[in-house]
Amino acid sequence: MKMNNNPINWYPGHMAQAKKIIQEELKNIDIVYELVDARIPFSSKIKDIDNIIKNKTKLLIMTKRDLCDIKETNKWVKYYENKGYNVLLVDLKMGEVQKIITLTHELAKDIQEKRIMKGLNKKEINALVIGIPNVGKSTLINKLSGKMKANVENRPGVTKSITYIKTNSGITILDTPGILWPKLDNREIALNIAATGGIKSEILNIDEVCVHILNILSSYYPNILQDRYGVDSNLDVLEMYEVIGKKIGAYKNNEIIYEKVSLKVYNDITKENIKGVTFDRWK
């Protein structure tokens, strides 16, 4: 297994362009939907979000509730609420988008009343959808619009343009590509994002990501480690690879095929075969 401590850099041109266009369009935006992955509610939060959206009304939407450790993630919900955020923890697959629609209209009430006072009619609420790759932006937009308006794939970098999309709920959505800061210099944050599919696998050290996942499972979710792989949490990482390798047949000439084991563990997280895990721990 090859390990390294080099920073992960992934900042395609469409992301840089997205920031520029967002700043240009901000004058037309009433509310900002910032999406984060409930498994990594700290790691997936955009580092300089307030510099991008200024003082716009914000709704922090924690997606993938069905995949997280609810008890641990709820600590982060309270953390953000204590910082003044409007927070919703949702499973977009289960039709919980109505919670977002209802709260959006509540938050935009003052904006609409000011328009009426100025002699203007109520109008569509313009909502900006922003977040790092693979946090569910396209899923949210499709649920709001009732149609497949945005590409939905469980991999980063699918949405590459900015588009206004009308819905049937009095909300117009401005969709954006996923945005990451230029250099992920915090290794733990980078690995959390990588483990949950927010960074293209082609640029990852897949062994390092797998070790990170196994360490999280061993430290906080030993029952998942045992049930999924038959691995005792007291084993060291190489011993874990040995057990998993034997279980999935990742052997050649009596040696472990490390990459095959790493891909298995990585895919189990990104393909949502493992649930009930939150990587960001409340300290």
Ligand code: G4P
Contents of the next structure:
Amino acid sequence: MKMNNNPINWYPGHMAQAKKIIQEELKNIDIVYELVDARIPFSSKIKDIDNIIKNKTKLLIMTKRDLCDIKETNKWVKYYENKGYNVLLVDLKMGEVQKIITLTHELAKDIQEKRIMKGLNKKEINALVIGIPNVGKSTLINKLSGKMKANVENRPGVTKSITYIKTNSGITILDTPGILWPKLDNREIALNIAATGGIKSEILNIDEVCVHILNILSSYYPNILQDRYGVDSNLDVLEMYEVIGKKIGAYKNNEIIYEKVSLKVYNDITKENIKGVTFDRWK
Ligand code: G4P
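Return the structure block for the form predicted together with the named molecule; the form predicted on its own was the one displayed.
So here's everything in the complex, that chain up top.
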């Protein structure tokens, strides 16, 4: 099995550009929606976000509630609330945007009052969506704007002209999400992001990511390991590969085809065959 001991080193050059665009547009923004994946509420959070969005009103939206371990993720909700964040845990596939709209109007009350004091009229609330790849930014923009498919380009490095979409809920949304990339210098964080599909397969070591997923499952979710693969959590990782390989027919001449097993486990997470898992632990 191929194992890679180097840190995942990928910090794309477009990051500075994304920051620049956000900083330039920030003056027009009333509220920032920072998205994180509910399975990795810590790992998918951009650590230096406040340097970028300063003291703008912000809402921390944890997406993919339907995929997380609600008990563990709720500990993170509390953790961020204790730090002063407004937090919403949502399932965007179910289209739960009303909660976001309601809270946005509540949070924007101060902004609107200030406008009125200055003799201005209340106006549309301008919102910006930011987050690392795969946390649901374009899904949220689509749902808020009622579009079938947003005009959103997710590929790193691709920029387009900046436009706002008027929604019918009093919110105007920047149709380009701020795609930011976490520094992947912490191995566990990088692996958590990779395991949930946030780092594309061209740059990740699939075996290493699979080992990480199997370790998480055996430590915290032995039932899933047993039910899905017939794997006992007491086995070591190579034994787990053997059991899974045999189960899915990933072997040739009595040799396990490790990469096939890795891909299967990875796909089971990213294709949502495995649900109810939260990778980050709040201790
Ligand atoms: P991004 O712009 O931040 O990169 O994320 P995007 O909206 O493209 O969402 C990434 C994937 O996550 C999409 O799946 C999307 O459907 C899914 N997703 C977003 N929010 C939720 C949620 O709350 N629950 C679940 N279960 N999935 C969510 P995909 O497979 O890439 O595309 P597709 O399913 O839309 O075809």
